[in-house]
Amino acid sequence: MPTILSIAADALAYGMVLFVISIGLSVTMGLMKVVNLAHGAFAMIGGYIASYVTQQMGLPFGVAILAAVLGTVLIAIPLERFLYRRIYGARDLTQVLMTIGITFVIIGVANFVMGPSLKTIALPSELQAPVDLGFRTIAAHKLFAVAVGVVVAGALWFIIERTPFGVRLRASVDDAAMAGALGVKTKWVYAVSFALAIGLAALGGVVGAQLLPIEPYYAMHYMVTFLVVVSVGGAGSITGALVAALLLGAVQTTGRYLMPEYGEFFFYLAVIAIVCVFPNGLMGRFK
């Protein structure tokens, strides 16, 4: 039994930390229609931004948070505005070339500015010191990143579904030329919809840290476990992809315990098993 809790309480811990990163880009894919492979490049740069506060300029953690989403939603903004609007509405092809070269600018621009390193964030005391579970002690920092994935889930619900921002986000992707004729004013409502995706791929860079560790090639490293958590959980969808985070964490965690050498085997067998039985994905969009 403690082993089977050990592995629930890490395995919660990294699906959280795999939602927070990927539900920016199924809000992308499902919302907006783009296929953005460049997802995991903006939570590189935000874990490097919070890395140069924390290790270089001395901050505090929460100011780094704060720079790394601020910093990247303000680098993501022209390229949203001269790259990537000349995209929306273009298809599959167009846009996974695109946003692959967008992906490899931004890795050789972060490596040439940050350096090939591995890049570690400075966490407060209070995140490093082990919590006491009873069956187990598990690191704060993990305890962490479960709090933020519940409240980026909630507060993601309540702006789609509760909010007159939501309400035409929710019209322009249903049918774009309607909604303009109504006065919503689509091309402002995909680029906020845009910097909200990339404020969360940011956050989760920093948050997931301590699990997916800051490195050179970061970007496409995890851009397939990023992808794959939108496929099964269905683009779009803000409980399918907390589902299919948490459910592929699990069986990944579960690996890794008893099986070491094959934990990716089990995690990809997992994926190819629930594509075939729900190959539109656990869920569907926003409704």
Given for the second form:
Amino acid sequence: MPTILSIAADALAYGMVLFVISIGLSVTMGLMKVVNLAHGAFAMIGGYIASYVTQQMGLPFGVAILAAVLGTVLIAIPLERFLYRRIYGARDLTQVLMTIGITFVIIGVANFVMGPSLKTIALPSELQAPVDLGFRTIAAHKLFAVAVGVVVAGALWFIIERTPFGVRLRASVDDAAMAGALGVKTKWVYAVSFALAIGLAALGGVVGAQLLPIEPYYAMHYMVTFLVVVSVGGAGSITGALVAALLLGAVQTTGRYLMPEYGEFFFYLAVIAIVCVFPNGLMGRFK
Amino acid sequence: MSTVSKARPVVQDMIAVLILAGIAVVLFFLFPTNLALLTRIIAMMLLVLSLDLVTGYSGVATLGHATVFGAGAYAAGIFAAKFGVTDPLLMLAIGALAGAIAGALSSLVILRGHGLSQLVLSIAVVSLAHEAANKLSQWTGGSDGLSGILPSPLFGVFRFDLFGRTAFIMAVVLLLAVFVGLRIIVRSPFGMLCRGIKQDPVRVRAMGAPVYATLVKMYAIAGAVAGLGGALSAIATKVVGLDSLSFTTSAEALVMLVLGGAGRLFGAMLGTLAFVWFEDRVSAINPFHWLTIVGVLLVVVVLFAPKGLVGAIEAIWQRLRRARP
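Beyond the form predicted alone, can we have the form predicted in complex with its partner chain?
Let us now look at the entire complex, which starts with that chain.
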């Protein structure tokens, strides 16, 4: 029994990290219909900025999170303006190629600027301390990741379902031409949603850096994982992404605990099984 | 489509084969020390041609096409290293068969999805195959790669020499044969049906043609072609590594196809030649810059030459012809 609880605790933390990073991708894919394979690259940029701010500049963790989110968004805005805007509504394949290209460039540049070594982010002592859960102790940063996941899910739900911006966004997605005719500035709505998605990627990169370490090939290693989470959950659905992240996190963690040799096996088998049964994802909004 | 007489495509094919053979002869004498690289390019060309059948002609998006290449490479390699089947032609046949089986089986999974889910399924398939090859190390050599492949002389006469002359000539002949075969398939009613499915599967189904079965068949043919490529690389390099079954190889093959121009057999070959040659030159200087340059190249191709190099050349050619009085 304690083993099950301990697996569950780790799976929850891992799943929540996956969720925080993937939900941004789910927004770009489900709402803006862009298959952004470079999403992981933005999470990586966030991680690098946070690492630089805490290690080189010696500033506190909170500042690092803020700097990572803002810095990554600042880098992403010109990319949205000059590259992504041209592939809105293009075929899947075109989007995949363009965003793989962007990923390659980011990896190359990151390697050149930051060097090939692994980068760590200095955590405040409160997040390093172990917390006693009764059946085992768990690192506080994992609980922090869970908390961030819950807050992000709630906030996103509120923004999309309950604010005037959410109404404009949903209208632009359903029928961009009609929304434009009714006075919605769709380009602006897209730019803001893109920035939001990138900000979430950066946040996830920083919060998850203990579980998914920051190194130049981060963007490649986890590219597939994030894409899988979104398509299993169903693009554009917050609940779907949450369920998929927790489910796949659980499969992966359980596999690694019980059969470390065959962990990846179960992960991809689960993916094939789920996607075969639910081609639009568990809670897909769109075909 | 204009009304062409039946003889013309055959003449065109013969001209194309002569041109390709001519290029091969020129390369053979121009780069006598680079024949191993050229053979590797031809093996990749077979993979990219195979991908072209599936993606360019049938409209199935896949990021897992290395599955069939790796299946051919490992099948040929395992039969040679473990069962002593060292005749190169037999190894090629085994590779083609294994590729065809792997193609048909993986298509059963991949064709269940559409668009994004299709991409994800194809990634999952190649990742599973990669893991399987990694774990079955008593058969595949795991991450060390499968070694001990010693092909016997071709037709019992021509040894596989150190400079790779025999391997290169065999590869060129194989490529030409596959090229002619594929030209025939692509132009056949079956090939036209696949193109129809790419444009509008719903309408094809409404006309009474079996969409799923046709695509599985095309996948098996494509698998055989890629399997030949895999077996060729096993014969030429005498090792099979895990990278022949990786997501990265799949993604690179897609990049080569789009660079050259999808839906065109020449595009597939030109894209592969340009990409691998370029990779060989630049990665010798610095692997990180190589990745950056490939990235920039991809973005540029998507933005300015969406139909690939062949498409861009055609556009320029047509403009020149129109400019002339």
